[in-house]
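As a starting point, one isolated chain is supplied in structure tokens, in the form predicted alone.
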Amino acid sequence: MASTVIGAGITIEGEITTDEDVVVQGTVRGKLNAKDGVVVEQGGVVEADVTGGPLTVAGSVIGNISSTDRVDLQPGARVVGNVKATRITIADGAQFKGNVDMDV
């Protein structure tokens, strides 16, 4: 399965759309639309609405979150906004302010 990795020290604005995994290690500001699911690592910075498949969050995202899967905030993980999955898990050490709605 091929991913696309937003490495450290890289900044995009606008927005991204892909059928692939997207990995953040760096900066995404506007929108993110990756239909095979979300990484943002410990360090990687998302301040843009995310939608797609599973979300996987150890870095910071502002904005609102929509998965037709699931998110998981992992220790270290700071998010703001809200969050429509089938399934979320906040890990002790997540910091996360916003709504869940889990309507399937």
Second form
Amino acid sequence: MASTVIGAGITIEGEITTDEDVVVQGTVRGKLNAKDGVVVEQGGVVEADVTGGPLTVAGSVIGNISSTDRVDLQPGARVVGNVKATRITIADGAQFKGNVDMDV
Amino acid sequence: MATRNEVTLIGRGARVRGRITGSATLEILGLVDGEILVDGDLTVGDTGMVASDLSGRRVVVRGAVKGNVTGEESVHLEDGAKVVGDVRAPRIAISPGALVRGHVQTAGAGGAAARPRAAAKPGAAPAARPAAAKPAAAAPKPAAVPAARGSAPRGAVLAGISQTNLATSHMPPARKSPPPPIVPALKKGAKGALAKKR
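Given the form predicted alone above, what does the protein look like in the form predicted together with the partner chain?
Let us now look at the entire complex, which starts with that chain.
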């Protein structure tokens, strides 16, 4: 039940700000600021700094991630950038390059 | 919600500043400040606001648009739509309750003849159109209700439509060449007006 969906085949170049959930199946370049959950689905490409609540990545994120909650990198995910979150999981098969800051 | 692939939704709490391009079906319930170019169907919902040009295959507007609306196939302006800008598509439907301020052009209505008019618009049209719209808005309600907002804009819409119909019916049906020169010129004007308003 996402309120904003960037479908496959859609490219947004610019800044997205929302206080609701975001699902990315397409491409986002620029900035992505969500107050709630962000899901980057398989095939989704985010070339942007991402801030938000719980973040799930099964696609590709190039940019820094900052979450007030948890970050889950699922198998097949590709993340290049620093991750700041209270909790982080990296599944077997996820590609990740960057620093992790877990706010200890 | 079943989120099918190829469907993009900008939720009502979302704000996008920048370009949206692609081939999917797009529905906008939030705020978009930037050009929208999609090959698929495009819907601006009743809570949607677009502050720039937009184009799609079949465009349905129920919200607010400040910019040119271009449909490859059709444009539907439904109840609640507020469009400030030119509307262009082979088929255009304007429902009662929709507000339009700008040039409206359907297919076969003299594309080439309309261009000079559109080009002259920044100077000529703003002077002519409010003048035409205001008497129309004032005439239907001489006695009653200055607060009846609905009737005034509707009068303005009708005036706008009859004006364009008049204009296009007098024009020779010469149809030629795409509109690129118009868009930048109008865009500047629209942007300027936008900036002034804020």
